[in-house]
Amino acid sequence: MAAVDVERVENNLRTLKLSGRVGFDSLPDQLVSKSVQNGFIFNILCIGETGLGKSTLMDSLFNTSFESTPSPHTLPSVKLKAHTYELQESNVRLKLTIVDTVGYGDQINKEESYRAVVDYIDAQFEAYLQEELKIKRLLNNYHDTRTHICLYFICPTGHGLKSLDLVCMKKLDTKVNIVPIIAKADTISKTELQKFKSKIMQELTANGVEIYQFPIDDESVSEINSNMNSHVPFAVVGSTDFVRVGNKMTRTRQYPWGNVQVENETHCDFVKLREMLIRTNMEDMREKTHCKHYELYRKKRLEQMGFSDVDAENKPVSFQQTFEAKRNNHVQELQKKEDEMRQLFVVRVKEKEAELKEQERELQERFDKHKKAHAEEKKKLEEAKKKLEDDVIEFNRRKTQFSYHTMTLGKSKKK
């Protein structure tokens, strides 16, 4: 009944004109002020083989030094290391978390490489879900570690994607916003680079991998985003070295044949990536992470827990009704298990009693057998004793008789 009333109210909404200024047009300003006061959170996941320049690119993107340490190629498994930093630009504070896949692609069994990444992303979703399900939630002060963007670093081979790249991106495209980038793009010529980009996009499309598309529904950024979508994957170069170009110190990679300027758009797509990632679409990535990827994870987890928005007859059902139904089912299951355990206990007690009775019967039989054998042995001994006594009596009788005859014979000889 309540749902019908709400629907009726929504269908009867009327648009009214104000006769004077009220002041709720300041809501956007209030929202901006509140957001600036609370600060922002942005989490980046960098996936790529060791040595592709992930840390260098992060230093270049945020124009700082995160002081990361190089990783070896000999790790037995993939480890994800997350580091959180506090950055401030003007009066805007940003809590930035950079997650690096240490040892990615270095193992013989490549299956474990992407599995560690998937488990990490799911673990961050699960942590947020558990906080959300608490009775006393602290989401305003909660450090949200959900991954907002995945920068997938592609090795600049010029021959297309590796099977590991396709498998990993396919496993992640429903969990995170993926932006593929060609690392160390200064190692490929411009002609080869364009062919490489086309081949990468063809392979991604052929394998059904959905990468992040810069939004074009906002008129203020639709033109630039539509143009930038055609430049994906971005071919980037990072550097920690600065060289003076004119009156400005710029990040540059120096070679014997010349210099590659990181922020020169004719040299690489670094400026395009920074524009799209940080200056134009950061909030959209945060929103898509919450409204799309997290919602999908949340839906699956709640369905695994047995919750649903409709019942078996496809009728709307409230969360409380589902909870009560699950609780009743749980109580019934517990009662059923208790009854089964009680019956099992009774059966086992009866089996034990029967076993004890059988053992008692066997012991009684053995006792009777030993008793009978003892009686027979005793009888034999008594008979032997009686015979021995008879033999002694007979012996004594004969001894006496023999003595008498001897004495009689002696007297006769004397006469």
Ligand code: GTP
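Positions refer to the first chain, counted from 1. Between two forms, the rigid core is defined as the largest C-alpha subset superposing within 1.5 Å. Everything quoted here is computed from the prediction, not taken from an experiment. First, how it differs from the form predicted together with this ligand.
- A movement of the C-alpha atom of Lys350 falling short of 2 angstroms is seen between these two forms when the two forms are aligned on their rigid core.
- Comparing the forms between these two forms, the C-alpha position of Asp390 differs by 2 angstroms or more, with the core used for superposition.
- Think of the chain as two rigid blocks: between these two forms, the small block swings through 8° with respect to the big one.
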Second form
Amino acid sequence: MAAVDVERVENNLRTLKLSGRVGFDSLPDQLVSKSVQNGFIFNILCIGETGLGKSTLMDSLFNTSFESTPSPHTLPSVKLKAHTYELQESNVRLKLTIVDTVGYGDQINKEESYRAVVDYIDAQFEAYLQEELKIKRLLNNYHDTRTHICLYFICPTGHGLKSLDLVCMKKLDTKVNIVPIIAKADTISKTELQKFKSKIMQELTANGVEIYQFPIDDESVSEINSNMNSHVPFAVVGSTDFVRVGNKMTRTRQYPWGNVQVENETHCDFVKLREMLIRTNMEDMREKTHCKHYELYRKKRLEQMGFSDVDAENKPVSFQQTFEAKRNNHVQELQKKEDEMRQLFVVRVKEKEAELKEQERELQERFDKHKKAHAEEKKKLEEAKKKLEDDVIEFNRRKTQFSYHTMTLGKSKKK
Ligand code: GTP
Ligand code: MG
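So the form predicted on its own is up there; where is the form predicted together with this ligand?
Below is the whole assembly, all chains and molecules, this chain first.
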């Protein structure tokens, strides 16, 4: 019925001309004003080995100091640390969450290093899903912690990716927008860097790792984005030190042989990264997170819970039908379990009854045995008592007889 309605509406679709300005052309402005009023949320996950320059790069990207503390190399497992900051530029407010891996790649057995990261990303999706499934949802005020971008810091070895890098990125590529970057790129020479970049891209392709592509479907950014896609992985340098260049203080790393300026495009790709991440594609990454990665997570989770858009015969089935079928199943299962438990209970009671009867019988037997023994003992005692009494009587009789004899014998002697 609903499908027929839709068809009729679409067939009847007509384009009309307005005879004067109505005003709905202000909708985009209304949207902008609403978004500015609500503020924006952006969540970055930095994955990289300890001391690879994650915190320094974040400070450089947002041109502030997030005041992080260095992590030890001795942790038994990888942990994730999240910090949320409120930033404002002009009248635009940004709630920024930076999540850092602590102890990544420091364990001897690196097999499980990615597990904490995967769990963290899933946990954020799960929290959003649970909010979405509530009857009373507060999604407008909800602090969305889903990861919009994962900056994967590659160690500047010049040799290619480590197996941990590949395994981790492979595990994450369906869950988050991955942007690989070469950390501390000032430690690699110019010619080595080009080779290193193509080696990394080759290895990613060979292992089927899907990294985030800057979108080229929007005309206004397609040229710059397709150009930037060819520069990935960006080779970045970060610094918290400033040096005066002309009349401007710039982030710079000073070495005995010269200075590396973070924002100098001939020195590194920092500006490209900032341009792509913050100035051009932040909204696209937020959208992809919601429409692609979260959607996939949601689909899998709902399927796990037993929901589907089609039934076993591939016929469309509504959420309510699935829910009712599940509820009936559940009630039947409960009934089955209750019956089983009742039967089990009856069997147990019978067993216990038999056990008690057996115990009672044994007890009775023991009682009878003791009673018999007691009677025999009593009889024996009575016989012994009787014998003793007879003996006493006999003794007394003899005693009397003996005294009489002694008396008569004494009298006859006196005579
Ligand atoms: P943890 O949080 O402890 O894992 O470290 P991190 O990855 O946040 O690294 P952090 O930014 O604390 O930097 C570690 C060291 O590397 C510091 O001494 C930085 O000065 C230095 N460092 C940061 N970025 C760069 C860079 O681009 N090039 C070079 N050569 N050194 C850098
Ligand atoms: Mg740090």
